[in-house]
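Only one chain is shown below, in structure tokens, and it's the form predicted on its own.
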Amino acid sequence: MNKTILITGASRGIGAATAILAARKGYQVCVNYLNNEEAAQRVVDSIKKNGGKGEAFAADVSSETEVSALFETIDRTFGRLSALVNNAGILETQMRVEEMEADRLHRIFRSNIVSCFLCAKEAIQRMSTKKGGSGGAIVNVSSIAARTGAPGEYVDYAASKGAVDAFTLGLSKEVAAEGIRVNGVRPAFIYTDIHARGGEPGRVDRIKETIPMQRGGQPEEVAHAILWLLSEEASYSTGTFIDITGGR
């Protein structure tokens, strides 16, 4: 049997990354992304060229109601879900919190957590054993931020990323005996384009030699991760974090 693997956020950096490892490993990848359907099906492009199988699925994951809708989308493109991997996130422009106004803290909150609940719901009724399932894995991207705080940039961004790791924790536990096992990522520098939504893109070249291996990250690095996560290889994990930070 064919796995399926959904990927929020696919379109771009660690996402897209993710999506097209996830089809060499064998996966059906579905590739959500929110608005910029050229470049999820870029990535879907890529994952055919090399004889994997993929197709892109627009939704807001941090709406119930789209979510619901792209999750029986899958099912009739695909089968059941047997791998999800809760990418999508975003960050805003850098700024002390005293400067921070409630709509920026909902966008925030909404892209960065209520998405990985909303997701991990509607996999967790696909996956669970108690409901028919046949187990699967859980992937949820962090970020050292959660540890850090990220002062004077981004502490809305590292909140949001701490309640990432406070919910992977709390779900591995509530679902571990449903042969459903969930991890976490902790990327940090990492050259993707989420920097220049902060308004900094070459932040990771300017902060790269206060990192003990002096150098940035590739958004495949974190990829390789996240799939041995997912793999039968960590058949024994369930709670824990891989920082993916060159030693920070």
Ligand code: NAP
The other form holds:
Amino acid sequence: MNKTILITGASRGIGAATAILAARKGYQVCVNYLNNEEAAQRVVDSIKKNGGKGEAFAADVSSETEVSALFETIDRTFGRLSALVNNAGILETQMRVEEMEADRLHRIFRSNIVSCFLCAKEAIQRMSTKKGGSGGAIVNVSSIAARTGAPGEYVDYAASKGAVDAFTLGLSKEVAAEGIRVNGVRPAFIYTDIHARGGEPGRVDRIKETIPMQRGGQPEEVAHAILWLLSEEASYSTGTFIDITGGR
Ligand code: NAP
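Next, report the structure of the form predicted in complex with this ligand; the form predicted on its own has already been given.
Below is the entire complex, every chain and molecule, led by the chain shown above.
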């Protein structure tokens, strides 16, 4: 039977690496993106070049109407979803809490946590054995910032990721008896574009000496943990987290 996976924010970084690995593992891959159609198409081309199945789907996953339309398009293209990775996320420029304005806070919380609720809601309707589905698995991409709080840089982002962790725990228990597992990964210091968005493109290299492994991580190292949590090998794990932080 075909397995279909949606990875939000899969045009670049951790999401793109997860999409490419998921295709290698036999999933039909829905590559969601916000604006960067060219990058999303490159991910799809790479999947197809290697004999896999994938399509790019533009949608702002912080918008309820766009998420609902996204899932309907996926139903028509690939059929019922069996896996969801809530990966899309943003950072804003590093600053202290007393400088943060409400518009920024709304953007961060909509993109990083409201998006997870909206996508999970649609996924559960398709996966839940109580609703005629055949089960599934969800992985939420949190951050080590949920543990550290990211003082002086982006406490708002850290708080949104703390919310992702609480969401993962609560949802995992809510749907455990309906054939759906929900887990999280908490990466840190991964070489992607997100650090430039926070105003410090070289952040990983600045910090790397303080990481026990003394190096930054690659998106593929996060992707492997995500795909393991989604797989049957993790069949008795729900409501749990894998930290991918080089030992920090
Ligand atoms: P990235 O390279 O900046 O890529 C972000 C991806 O999210 C892009 O594909 C972007 O699409 C998409 N996106 C952003 N907002 C979206 C929205 N509203 N709707 C749909 N797609 C949206 O980021 P990354 O570093 O790979 O981060 C991925 C996840 O890992 C995030 O949740 C992040 O918080 C988490 N994380 C990253 C690190 C790290 O060190 N990199 C550490 C801890 C946690 P476009 O290309 O169209 O803009």
